[in-house]
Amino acid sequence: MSDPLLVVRNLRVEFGAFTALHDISFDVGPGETVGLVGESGSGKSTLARALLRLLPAAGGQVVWRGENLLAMGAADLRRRRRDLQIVFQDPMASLNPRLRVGDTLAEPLKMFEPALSGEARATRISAMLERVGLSADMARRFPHEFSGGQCQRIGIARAMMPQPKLLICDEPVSSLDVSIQGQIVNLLADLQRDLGTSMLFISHNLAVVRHLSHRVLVIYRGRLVEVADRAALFAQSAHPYTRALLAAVPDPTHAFAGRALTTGDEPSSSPRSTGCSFHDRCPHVQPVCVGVVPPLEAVAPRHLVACHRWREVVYPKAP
């Protein structure tokens, strides 16, 4: 295998006394797709912007081929930032309200390239506006004007303007009608594939997550629970939380489909350093499971899991 672009390793981020990431280890590699899910307050927008840098790590490394990013001086980090780009949840928030589209779209480029002429600028913003499905027209109204939809396509080409090598996808269809939904996956899954750029596909919709990602993170309070290549998540699941999220899909052919996996009342928001963090909503919970912080084991090959009783989980004994 390739050597990974993107190495993450006990990243940590903390908000006073709260920890909002716990010790985050993961790596990403050269055209893969990997797709990080979890409810809302998992931490999964948190660990995205962490990422970037646009919030502060208390500790761990972001290493972006080779270099730590998390110890860049901000010269060095914004001449990095061409190669890591990232596309948010709400199109219409994340587009300047004042610029025209055509404006938005040259900002990477004068950043980036700024050699490039005026003539070639408008040239390679006619052709992206074209390759997210717009027309090269489009390029001198304002947001106002575009709906939902097309205001993500938007946001997707300002970010694919300056070719990163990785694209951050937070959560960027949740906000979308479900019609439009499938349009936007279907465009990210082609620019993926067309340009061979890698991507971190945030969502809690499992179901774009199969469809997009060919390796996926399950992230529950701070923590990763599971990490695990697609088909085998999906086949085989080993920690209760993934069998939950996946009892949640409606869907009657899904071999978890209608079992109430959890139990108690939904997770609080407050910091847990001891004990596995889903032991109050686990059916499965033991003694050990409150005291113990179960560490990343392997299930088989590529899958790893935080789970104490995870063999029981996986290899119930015949009643």
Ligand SMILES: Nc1ncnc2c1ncn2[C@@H]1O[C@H](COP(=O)(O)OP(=O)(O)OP(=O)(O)O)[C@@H](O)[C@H]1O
Contents of the next structure:
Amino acid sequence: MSDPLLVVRNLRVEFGAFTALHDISFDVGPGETVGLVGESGSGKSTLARALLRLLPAAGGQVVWRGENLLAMGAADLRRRRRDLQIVFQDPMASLNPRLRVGDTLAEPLKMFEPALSGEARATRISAMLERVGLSADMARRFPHEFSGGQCQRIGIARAMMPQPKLLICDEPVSSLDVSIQGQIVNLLADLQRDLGTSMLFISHNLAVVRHLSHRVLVIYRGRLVEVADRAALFAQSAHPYTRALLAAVPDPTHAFAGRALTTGDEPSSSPRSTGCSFHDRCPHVQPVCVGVVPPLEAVAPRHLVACHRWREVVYPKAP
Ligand SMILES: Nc1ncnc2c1ncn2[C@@H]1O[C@H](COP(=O)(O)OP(=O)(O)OP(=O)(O)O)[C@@H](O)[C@H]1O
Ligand SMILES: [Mg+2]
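Mind giving me the form predicted together with the named molecule, seeing as the form predicted alone was just shown?
Now the complete complex, all chains and molecules, led by this one.
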């Protein structure tokens, strides 16, 4: 394996007294799509924003190609930001309604490739609109003239315009009609395959994550609880929370509906300073789970689980 592009180490984010992310560590390799799944409020968007310094981290490192983004000055950060782009959940809200689509797509080019002529910019914009399944003449139109799915194609085009090396997609399809979701997911899969862009693909929809990801991170109440290659995650998950998520979708290959996967009705945002964050919903709970935060440990090569009782989860004793 070549060196990872992105290495996240012990990333921590606090909102006042509430810790939204605890010691998050993972990496993303070149050309790799890493899925991030977890129910609403688990910290997925917070993670996306902290990686890009759209909100401040309370600790840890975000190392991009060997340099810690969290320790960088504003000018250096702006230059690196070309490589890391984001697609947001709500495509309408993330586009400036007063800008023609062509002007929206020109912005990243003006910022990152200021030497480009107006003509060269227009050529790049036309090519990108066609690349995302729209047509070049749409550059003259305004966002309100487009459907939700088309707006998300524009959002993806804007993010891809500066030729990023990592695309962070924060629930890019969950606000769209189910019939449109598959088309956008396929577009992202095509871009990933053709351009080799790495992706961090955030969703609470396991079917979509399964379709796109080489590797999957499972987050629960601000902690990573399982990290595994796609096949291992879907066939041999070892964390009770992951198993609960999988059990909530009988056939994750066909469940494209953006359904929230919860296994209980307690809000997932309640703070937990001690013990496993899943202990109060876990069928395998023991006293150790209440008192001690389980570390992420390797249960197999490339398969990490934070559970004191993963052996019992994977190899249940006969009754
Ligand atoms: N600016 C903020 N101030 C205070 N708390 C916040 C802020 N942003 C997020 N939170 C809290 O942090 C936790 C994680 O929120 P986040 O939006 O990252 O979750 P999420 O996994 O993206 O959820 P969803 O699937 O609903 O998008 C939640 O408890 C949320 O209420
Ligand atoms: Mg979110």
